[in-house]
Amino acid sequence: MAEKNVLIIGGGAAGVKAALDRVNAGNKVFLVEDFPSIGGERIPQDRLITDGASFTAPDLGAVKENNGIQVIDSAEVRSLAGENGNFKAKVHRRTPRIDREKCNDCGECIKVCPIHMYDDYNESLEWRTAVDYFNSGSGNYNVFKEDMPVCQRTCPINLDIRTYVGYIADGKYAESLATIRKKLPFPLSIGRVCPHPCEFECNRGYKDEPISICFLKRYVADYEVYNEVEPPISLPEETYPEKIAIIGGGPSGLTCAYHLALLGYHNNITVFEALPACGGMFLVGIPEYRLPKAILAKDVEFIEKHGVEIKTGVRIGKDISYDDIRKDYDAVLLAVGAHLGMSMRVKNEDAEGVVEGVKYLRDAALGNEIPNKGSCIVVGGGNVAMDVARTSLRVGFDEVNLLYRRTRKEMPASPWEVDAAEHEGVKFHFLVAPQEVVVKGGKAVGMQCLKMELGEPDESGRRRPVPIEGSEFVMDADTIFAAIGQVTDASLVEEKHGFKIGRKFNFEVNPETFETNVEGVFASGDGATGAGIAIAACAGGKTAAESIHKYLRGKK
């Protein structure tokens, strides 16, 4: 009789026995475990170890030594085809991250390794590191780690950051990169633009500094661009006949889009996209000079050849109609994004000469008339205010002054965008907040403004802004922008449609599922949760389409 390939999952007792059995029987034996080592169940406190026997498994050493077996560990089945033997296996085998080949038993990695954690081979007794001596059967030292780490903890789209550093490490930038896009189908544009929370909470800026996780997203996605590698596109075999609407072809909505191709649903994945191109805040709501269009076009290229049919210049309700998609679709997400400016609550803000922060950021983004001369004011602190004045040194104002009612501290804007912009020119106004609009001739030519100090913290733990009383004065301006935040513009849907509508003109949903009350319709990204960081909007797409997949099957 022939060889046969013969594939054993589980490496425990029951797989190392079945795994002997096959190959004694002539048969080639691929034995595949999730954990980093073969052998099954750790050592029962009640057995006395000897030398040569800590395995409750015996027969550890005649696998290791049998050349008619490969082990493949740290590795799980990710699909399984066909029938009468006749089987095809898609393993996935994560990076190794110690070098066996090189190990010499030396210890060293014990000593330094940053991650203590409880000690399953003492039944959490005590604490071991992350490096653990695993398999005195074998020898092996072995790193394994349990839970999820802090910084994938702290990454909206739990990115799997530790594997695809480690990718790097090892020099194999493709896997990096598909590891990325597992969860992620924007790393040209988040590696440019995310605030990345995961390295404020890097383990290693306990030791020295973080490890610099956004730029390395950014390099190895820019090294397939640079190297003209055409990015892997893999759909699964099995597809779904469901129809799929999504309105908005933002962060939130194109990354739904491009799961629910992965999930089965390509070619049956419409996106409705208002404004002429694909990508909502990417494209009009963050500059040219943090993140180029060219740059952005090959994230929605990628997106888009997952058989996602993007339709631009299509706006809901004036176009085409949301009773008609209701009616042509078997589900719809809105992901509409929050592009409204919020009102800054001062007397004569309908002036002449004042605009929002977010509609000249798009007016800009999209090459209309905007003002550029002359002296500004731009009254925010968080990152659309600082792109706001960035953009205004840019295109022509000869001075841009910026005003915020707390200190520098309490800016909710990134660090280095603050750096950025001052470095540039911005003037800076700290403990100023806005009172009036001066008007002259129906247009503003200036802002009243009254001087703060910090008070008790408020309920969002930032120092409160007290008035100074007595402290008012005058700011001369041409043009004064209001950046103080964004809402949603809900009105793309009638009131007859019974959506909850919450505080912020956001779709009410089901935190867990992005679910909104009503049935088969979903809502992600700033348009249900408020405006947030890009990858949020991310996370909040790929939530949403495990939902409507889970939606549409229970269905069925």
Ligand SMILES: Cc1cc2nc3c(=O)[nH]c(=O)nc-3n(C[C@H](O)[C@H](O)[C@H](O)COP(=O)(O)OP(=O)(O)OC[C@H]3O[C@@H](n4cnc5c(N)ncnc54)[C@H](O)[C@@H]3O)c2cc1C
The other form holds:
Amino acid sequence: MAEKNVLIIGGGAAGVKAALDRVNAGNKVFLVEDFPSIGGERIPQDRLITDGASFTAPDLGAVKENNGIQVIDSAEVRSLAGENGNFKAKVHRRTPRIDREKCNDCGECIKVCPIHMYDDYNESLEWRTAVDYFNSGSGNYNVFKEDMPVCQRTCPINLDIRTYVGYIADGKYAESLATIRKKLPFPLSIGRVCPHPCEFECNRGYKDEPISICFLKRYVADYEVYNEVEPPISLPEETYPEKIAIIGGGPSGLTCAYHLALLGYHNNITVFEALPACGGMFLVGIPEYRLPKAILAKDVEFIEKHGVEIKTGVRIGKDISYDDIRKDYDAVLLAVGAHLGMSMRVKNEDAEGVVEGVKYLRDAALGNEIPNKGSCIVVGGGNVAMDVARTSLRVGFDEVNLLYRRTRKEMPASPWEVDAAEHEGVKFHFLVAPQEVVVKGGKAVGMQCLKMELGEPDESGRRRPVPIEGSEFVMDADTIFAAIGQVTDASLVEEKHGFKIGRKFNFEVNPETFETNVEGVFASGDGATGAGIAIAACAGGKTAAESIHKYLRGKK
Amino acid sequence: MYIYEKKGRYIIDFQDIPAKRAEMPEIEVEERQGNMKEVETGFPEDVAVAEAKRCLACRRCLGCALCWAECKPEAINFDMPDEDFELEVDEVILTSGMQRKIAPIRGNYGNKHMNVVTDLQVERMLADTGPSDGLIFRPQDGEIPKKIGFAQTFGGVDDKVRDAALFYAVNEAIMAQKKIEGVEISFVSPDMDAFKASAGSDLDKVSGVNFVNGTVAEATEVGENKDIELKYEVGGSEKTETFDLLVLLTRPQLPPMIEGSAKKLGIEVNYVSFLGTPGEIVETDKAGVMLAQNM
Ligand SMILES: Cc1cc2nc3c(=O)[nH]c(=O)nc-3n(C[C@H](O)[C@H](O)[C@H](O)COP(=O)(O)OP(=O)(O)OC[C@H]3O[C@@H](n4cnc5c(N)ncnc54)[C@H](O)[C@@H]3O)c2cc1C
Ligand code: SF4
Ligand code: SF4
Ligand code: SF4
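Any chance you could show the form predicted together with the ligand after that form predicted alone?
And the full complex, kicking off with our chain again.
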């Protein structure tokens, strides 16, 4: 048989064995592994080693000696396609920064390196230095330099946290804020409401408590406002002529507009917003007691001053058609969010007195009439449910009861939101599932519920609630709020426009570029990814701006 | 010796830098009634600056070049570039790779207790080239545990994946018995009865391990030694047992590189696809693409 070239992806025990098999049959092997070492996964997963056997010991020596195997470690497969007999692959290997031909395995470098970090190869049981080796004896040394610290890597928009926090320590607040604004135009708003995934990863948390990253951002943003400093605005001199329409003036659309301005499209960007003001869920979702409207307005004003035209009170698909937008603009971003409440799937859900949580918050924010008397029930365990419950207490309800199917621990809401709601007087009812809205005279008067208990755990370790038979009871209420998730209203486009629409009625996009399947049209934020957190919507808007720029420049 | 210390232990205490993070000031609950006043009022300046100083400014290599100065054969080259390979091959073989997920249990968010480890950490401890020359130890004080608990906190996965996770961990328990004379081991899994059927008579050969079909509820740190108290339910009643070391089982899944490669080739694989006869290389729907079964 003629010699074949074989690509093996994954350098664990199975990959090593496959490599030796293939090379012994007279082939040439490329073994790609993303770790700096090979030979992991040594414990059998299909049998017990009761007969005194040991773990699998991959023959690394044989691999090293065999010229027919080329080990490409610290590498990833970037592209891969083809047919039997002819596959093409692109593999990217991160530099070890140490010449393995020259290195003589003396280990001196490790002794002098001042960086001590936990060793993820050894599952953090040991420390390593920034220069290290893997597979003792192989001389497989490398210098590990990260592009970003873990907090920055975790932040969806990759804010340079280390730098902006460092500036605060030095009292350089303007520099700190400028660092944030390189990427994020919403420091006042995000500094108040971000659930800060970065803080859960912060390395200081391993010692005592994580850095209060989010509120420090708020501090420098507030500093500018309280000291009445005019925010600095700088736009590039080189400009481009193409016109871009952004549909939806929420965090995602406005962040996209801001970055397009910074890229040179200022004065050619128009944001269309259906509501009387911009901000999206910052304005009509998140209640005023968490994010004051006047504060939000400052962030929006900052963006507007970057040569971004904002047209409020214009709903695309109603006031202006999507086709007209397509005609008049060179590129379009759909950043329409997710504003339709999901159904509770219980009987009599459409009775009077049953209200979608997001609609209620929107009406409250816009000063429209809202129910506010007697007692209410809030169904749901997420942050939206907390906002509905805490708002209800403020607008006049005497009693607010919140129903959740599982226990407090399984609630998706941020724990500090749950604590605040409880503190303020919301009554929580855990392990209770709504079954049917009780209706009298066409109006909801209560909810029939079923008690639950926790059953077996699921994949994530959350235990499934199972109903307790015969445990039905009725809870009285004048108003019932459903806060169990939101989906997108994609009706601004029609079927003939050919968009791929996802499960949450969202616009399906390439997750790396945020392009839709329609040329020249991009989508980001909740309307593309499904309801998420604001900073992720902002990050999507930023990436979309970069993609739009690439698309428009590529066309010229 | 520092190998027995866990991450973060090396961070130095500075007297002028607070250990506790700053707390956000809020208006009183009474002040919130009937209005939409902002609840959180923001840090004062001194609090913000003190909080910012707590940041460790994390980075990895800081480019001090001490190693470079020390290296006699001048092997260290900070400018060495990344490399790109374009490969043309006749055949592609995918392996399962190693990616495992931990399901946190109550009282133990994100593996915070020192003496709670994962089965992956035990794998490292058992390795001769690992951090402890093959010894199982308690990260908190480096002592050899006399009583070890294994707990499976996830459920609802494919039977074969569940069995793979359990075989993996039970093998570790067997190794632990060999390494630590007289060690007591309890093994709690909601799928233990089902696993017993899969493992067959081999499991009966494992003596001295208390296999429990139970659901894990909570793990808490107790006493000065920071032992771990595990609460679990067996047949409707709650049990409590205290261990020197608690090992959490992880759920195996495919790493992004393997999943991505399969997708690029247009084939569907999952972890189960790699659980056949050990070491065998099997064909897929797409000619020229093979799967190497787990060893
Ligand atoms: C109640 C609630 C509380 C939340 N709390 C938090 C929180 O504390 N922290 C956090 O990080 N995230 C929170 N979120 C999520 C966060 O607000 C969203 O992820 C974020 O706002 C999404 O941004 P977006 O720009 O994609 O969409 P949106 O903010 O929804 O903005 C979309 C905009 O498009 C407009 N629009 C829609 N259709 C059209 C059309 N046809 N023509 C013109 N305009 C249109 C809408 O009016 C809206 O202004 C919360 C969400 C809700 C609902
Ligand atoms: S690896 Fe980086 S931090 Fe460590 S000694 Fe070398 S240059 Fe300095
Ligand atoms: S201490 Fe936390 S905030 Fe500071 S750089 Fe490290 S991970 Fe980021
Ligand atoms: S072990 Fe380190 S110091 Fe020694 S030769 Fe290799 S790179 Fe240089």
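Computed from a predicted structure; not experimentally measured. Residue numbers count along the first chain shown, from 1. Under this definition, the rigid core comprises the largest set of C-alpha atoms superposing within 1.5 Å between the forms.
Relative to the superposed core, Ala528 undergoes a C-alpha shift smaller than 2 Å between the two forms. Put the two forms on the same core and the Cα of Pro511 is off by less than 2 Å between the two forms.
Relative to the superposed core, Val225 shifts its CA atom by less than 2 Å between the two forms.
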